[in-house]
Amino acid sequence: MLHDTLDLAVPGPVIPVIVIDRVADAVPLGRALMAGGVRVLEVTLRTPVALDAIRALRREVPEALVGAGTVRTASEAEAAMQAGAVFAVSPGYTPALGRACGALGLPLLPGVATAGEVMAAADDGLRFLKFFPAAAAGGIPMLKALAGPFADIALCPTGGITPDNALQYLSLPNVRVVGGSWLTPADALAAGDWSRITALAAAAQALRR
């Protein structure tokens, strides 16, 4: 059971941002990531099978922390929770979404890109936020700038994070974990190359401050 989104930063330095096109890929993908040491799985609601994939992962890979990404509305949050998601990640933040997740008891990691958005989320009691789209929104210089006035806010940069720059982000004092899509490349999923995904997961787990 996940009580605080900050717990998502404990299992490892990288949260995979996962796009699943075939439900049949969900379980072997989840097991491949787990074999590499990655326990937190963010399945984005970008495909028609995403909710079914979350159900399959929760049923067959119960030791994983499975959440729903790209959650934008209260109805999507409710559907994600009914599918078994234990957390939600959103590309941006609205008070309505915050209230909905609060009412559901669904921990929310909301997206922010500006100081005003950080303040809006903080006003609603959220202290762990997704900085998105990280590279396009100013990257490391922006994160350094936010650290001053928002020393009490922890961030998860996502969007443009790669194995080459992840350590630079993770070295920042206000960054607890990063999100990345490179752990689950589309060609590896299409080919069922689970050993490659396990290797990518293990390499991601080795990234430390």
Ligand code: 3PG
Second form
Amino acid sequence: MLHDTLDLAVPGPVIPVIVIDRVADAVPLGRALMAGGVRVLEVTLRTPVALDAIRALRREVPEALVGAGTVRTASEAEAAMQAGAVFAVSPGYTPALGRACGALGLPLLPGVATAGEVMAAADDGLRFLKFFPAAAAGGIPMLKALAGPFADIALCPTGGITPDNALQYLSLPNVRVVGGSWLTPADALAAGDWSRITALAAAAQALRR
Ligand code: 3PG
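Go ahead and give the structure of the form predicted together with 3-phosphoglyceric acid, now that the form predicted alone is out.
First the chain shown before, then all remaining chains and molecules of the complex.
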């Protein structure tokens, strides 16, 4: 059970952003990531099987913390929760989505890219936010700039984070964890190359500030 979105930052420094095209891949993928030590799984609602994938992961890989990514609306948040998602990640923030997740009791990690968006989310009680799209929205200099007025806000940069730059992001005081798709490359999923995914997960898990 997840009480606070900040708990998502505890199991490891990288949250995989996952796109699943075939529902049959969900469980072996989840097991491959867990074998590499990665426990928090963000399954994006970008494919028709995403909700079924979340259901399968909750059923078959119960020790994982499975959430839904790319949640944009209240109805998507509700569908994600019904499928068993224990948290939601959104690309941006709207008060309507914040209210919906609050009413559902579904912890929300919402995306922000500007000071005004940080303020809107903080107004609604959210203190752990995804900085998205991190590299395109100003990267490390922007995160350093946000740390001044928003020292009480923790951020999860996502979008353009790589194994080469992740440690630089993780060394910032306002960054607890980063998100990225590099742990689950589409070609590895297509080929069922689960050992490669375990190796990528283990390498990501070893990234520490
Ligand atoms: C996404 O939108 O898919 C996430 O932000 C992941 O971005 P990345 O592929 O740059 O890691």
